[in-house]
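Taking the form predicted on its own, here's one chain by itself in structure tokens.
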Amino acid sequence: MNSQMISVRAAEPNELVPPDYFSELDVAGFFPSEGALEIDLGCGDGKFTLEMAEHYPERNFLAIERLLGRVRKVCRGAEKRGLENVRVLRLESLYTLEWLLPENSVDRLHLLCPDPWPKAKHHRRRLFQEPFLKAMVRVLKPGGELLFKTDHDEYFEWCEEHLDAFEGLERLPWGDEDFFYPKTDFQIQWEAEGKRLQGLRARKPA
């Protein structure tokens, strides 16, 4: 990642722009306010995290975000909201996690929907295996979690057979009703048409 070609724009507002790209970032200075740090890795247009921030003003939300524009539609929506919880980081999710995020810093962190990669050439490409298990556990505090879905079934048991093969976490039950969880404009649209999100839960053991 060349920071320099970043930092050649103006930043949105909410954005977080880091100093440095090779050094731990100090996320928390990024808030106005002290509260619990949540993850939205891929966060697409934006309206799981919006919604989220809205929900929980206690909590601080960062959006990970490869794509520019996607980036200023999330800021551009958290500033016509009012939302000083929320910032919006533009770069890849698991460099992110390996190198910015300092250790034992989130407590929850959420990967709805990543590409699946479906065909087996490509399954290297997945996010979801041990690199990114170690990552995330390394930035997860003591009993943080991380919330998972898919719409992809293949993937979805590619994911368990991960998870459960991975000794940093622990599986948790996940029901409907458990906690406010909105749903992106992805799955809303995609069981109107009679299909469905699967979802895993795990906890990094306190």
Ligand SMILES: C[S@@+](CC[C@H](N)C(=O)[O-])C[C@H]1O[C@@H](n2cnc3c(N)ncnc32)[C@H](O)[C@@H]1O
The other form holds:
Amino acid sequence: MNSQMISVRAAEPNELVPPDYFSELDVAGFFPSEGALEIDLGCGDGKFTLEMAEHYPERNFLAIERLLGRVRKVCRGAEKRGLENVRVLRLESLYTLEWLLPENSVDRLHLLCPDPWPKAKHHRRRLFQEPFLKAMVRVLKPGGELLFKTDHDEYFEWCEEHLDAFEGLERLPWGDEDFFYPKTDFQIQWEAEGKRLQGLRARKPA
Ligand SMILES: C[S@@+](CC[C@H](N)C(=O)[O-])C[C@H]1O[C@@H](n2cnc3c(N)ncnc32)[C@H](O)[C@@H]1O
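Same protein, the form predicted together with this ligand this time rather than the form predicted on its own?
Next comes the full complex, and the chain you just saw is listed first.
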């Protein structure tokens, strides 16, 4: 094979491959039906997205994940369950929020068990800080919500501080019984190890 040739990977069923990575993406147009749009940022193996999509067939779910093996797993899981309301995007979350998704287009964003980057020298890699918060507010519809969970106490405090210092989102109470909210793969793993998860819910003012 010519070393200059580039091999192009075939898309998985349910995978959303943007026609152009440098222009705004018409996400709604990739789903067969209109519906509220929810996004799972860093979906991992996708248990949460798939269960949500099954529970809320009238809503559309976009799962974002940068690791190919996980993208494949979620795509195949959606196909196996016949879920037409799931699309999976293999891309970096912040880039997607800042550059691809249209302003005021998302009903709920889920950021569940993201990497806590515990070492101080790695804190700058944490997603939950001002650029990410600004990008989330940009894409959320007025009244749209962010739901966040972590098992890491120090990261949770960091997130609370960043949220309190940020003016674009208002915090809401979030009780376990407020609405259907399945556990993620990592949540199950952490809870099995005896760790406690903490959550934040916030809304873009209407
Ligand atoms: C700790 S796992 C949590 C997965 C899932 N949310 C759960 O709770 O089971 C974090 C996931 O986010 C993905 N990830 C981390 N940073 C990302 C980024 N900037 N953009 C997209 N995916 C990311 C990782 O590849 C990994 O699958």
